[in-house]
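Next up is one chain by itself, shown in structure tokens, the form predicted alone.
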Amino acid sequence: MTGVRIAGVGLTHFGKHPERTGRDLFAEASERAFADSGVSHDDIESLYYGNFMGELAEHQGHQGPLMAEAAGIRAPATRYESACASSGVAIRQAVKDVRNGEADAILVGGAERMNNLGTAGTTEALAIAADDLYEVRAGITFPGAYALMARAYFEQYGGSKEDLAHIAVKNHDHALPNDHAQFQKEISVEQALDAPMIAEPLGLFDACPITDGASAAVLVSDEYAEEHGLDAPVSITGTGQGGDRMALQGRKHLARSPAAEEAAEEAYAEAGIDAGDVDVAEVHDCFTIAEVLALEALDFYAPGEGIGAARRGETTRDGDCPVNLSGGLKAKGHPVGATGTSQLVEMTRILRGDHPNSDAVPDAKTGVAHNAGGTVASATVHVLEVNE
């Protein structure tokens, strides 16, 4: 079985871009991906696009064949939808396919418009991914969702706003460098204490912010890289899926997210490491309550030990293990169908060396991308290691 490479990765700016349409913003991120990469548009086999609310934001179904169009390229293309981690499912699909010999070149990717529907529409459309039945006809939105489970981990676990007011500033100060980021704004403890609350624990501080963007990445064989002599010196060694019950009402816990534990430790197995082996991370910290849900799911921390990690000081630049040093979707912003992709891009860039948090890691060999759906019914984990 063949290694996977990623040859190259590109982003646009996150934030809002309510003028730019889904194809002008993936164009642009995938353009950056073949510019890094040093592949030719004639050699992708395939593209793997995740988008979420495509029909809604833009009255835009089959975006497959669009988005290669709007890449340059002439291959199969197939859309994946999975919520929040839509782009997430599209790079282990991919992975697997590169693995498994269907391909030696495919480019991966995501993009999200969101803005052009405004907070009431975003949030309408974003509800399409809690159970309508169950869910939405009773009133919750994904910020009551999470604010439910915030709850129910206080209640078996503890802590308090405090220590999520801390996940807030952690990220924000890690956004600071990076030029994508949607905010490049430093915010204090207390702002993020006195902010207008939205639903009781979480506060306007606790929650990403809506965001157009797009992302992607050119994965290839090893065998490819070695042919063409590819400056490729990242690897995706491990991938896992997980899943759980839609509704929140029919799981077996609220303070814990299975779906990404089962996908941890799927990926973990597969790359031949364990937690304690992982030197930095990129998770779904959607709200700040999903960052210490991740850091649990990952095995970083027992369960009820990740919601002071912050606070510690232990997942910050200079902590034993940095977690979000891109911003993380708090920061860096949240194009839901990107995300996945973005995560992706990020870790190859602070392995690399170029990313302009890179100096707090010099030595880092080995990272991971968490990815969740809704509120983690779906779930990928990547693990990215530099080449020996």
The other form holds:
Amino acid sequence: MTGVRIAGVGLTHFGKHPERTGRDLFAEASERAFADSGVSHDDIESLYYGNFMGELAEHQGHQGPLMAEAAGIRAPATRYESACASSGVAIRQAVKDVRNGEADAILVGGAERMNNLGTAGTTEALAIAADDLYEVRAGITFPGAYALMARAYFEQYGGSKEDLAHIAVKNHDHALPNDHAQFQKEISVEQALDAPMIAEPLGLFDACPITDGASAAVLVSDEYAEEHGLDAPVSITGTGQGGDRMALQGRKHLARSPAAEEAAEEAYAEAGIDAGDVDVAEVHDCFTIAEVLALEALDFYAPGEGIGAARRGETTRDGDCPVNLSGGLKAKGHPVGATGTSQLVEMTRILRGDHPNSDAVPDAKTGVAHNAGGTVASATVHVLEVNE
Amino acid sequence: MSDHGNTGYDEWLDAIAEGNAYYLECGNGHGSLPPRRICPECGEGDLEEIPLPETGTVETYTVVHVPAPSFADDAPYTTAVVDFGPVRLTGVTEDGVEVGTDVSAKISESETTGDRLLRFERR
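With the form predicted alone already on screen, would you show the form predicted together with its partner chain?
Every component of the complex follows; first up is the chain already shown.
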């Protein structure tokens, strides 16, 4: 089984670009990934592309071939949809194909256009990731669903809104030097606590913004990298995916995310590591409470212990395990279908040493990317390691 | 939106409105909700309608301040996940409930759309 190298990565700016089409966003991200990779467009054998709500935002289905065309490649192209984990599952498919010898060079990525729908329209569109009959018709919004999980967490393990505020403050701080981020703006715990409520106990600063953006990466086999003399110092050494019941009400745990636990277990086993080996992580903090669930699913903390990690300074830039050095979904932004690959992009740059926050982790060799769909009914975890 | 109903779900709402709420149970005792042919827990296909316990307990709740357009006139409103034992249900509920409050399942209407809505009322 061959290894999988990350040959090149690219992102658009994440933010408000309501007039930009999905195809334009993806074209920019893929152009940057190709320029970073040294791989020829002609060598790409497949595109795996993540997008969640293109039908609603752009009246556009069948986006695979459209995006291959936008990226300037002539290859079979498939769109993956797993809500917010759409491009996480796309990466996983690409990793499997390269490992199995099906392909030597694959383009992965994702894009989402959201701001053209406005806040109410986006709230409605995002809700389709929940169970229509049993959740959406009962008034569940996405912030509402995570609020239900936050309250369940507080009940089971303790914790407070102030603990959550520290996560928002941390991720905003991390985004300050990241020019791809939607918010390069410092916030305080007091500001976060005073922000308007969205769904109690979650306020405006507990939620990621509405974001337009795209991400892309070129993945190649070890053999391709060697034959073409590529500078591709980071490999994907583990991939895992987990699943759970669609609706929160069907879950065993309302304050844990077993799908991500399964994904982490599988990815760690493939990479031959455990949580203690991870130097740095990008996790799916669509809401502050989601970062807590992620830290515990990744086994960085026992259930109930992750809530205080940011407050204690352990997951900050200068902590023992820096989490979301990109700014996370919270501050970098969350163009849903682009998020999984954007985490891969950020982590690759952190490990290569060319990320604005690489200086915080100069010796980092092992990173993890955790991407969650819906209320974590879908989850992927990828392990990235610097080649020895 | 389609004008067609949702077979299985609509009848389930009718039953709750008539005071005959039920859930589905497989031969191995796993609870689930319609429309359902196969037990999601074990794959068993023989599902039986069993009366839903009259009282459930609020397991978690939130007050939604920023709604989807279909709940624009309802906001702010409280939604809860309620544990009835064999199954949990999600619905709107009276304001001021707490975790642990005992409630029963009823049917009301959305203030925004007039659509039928699962609603929990204090016991």
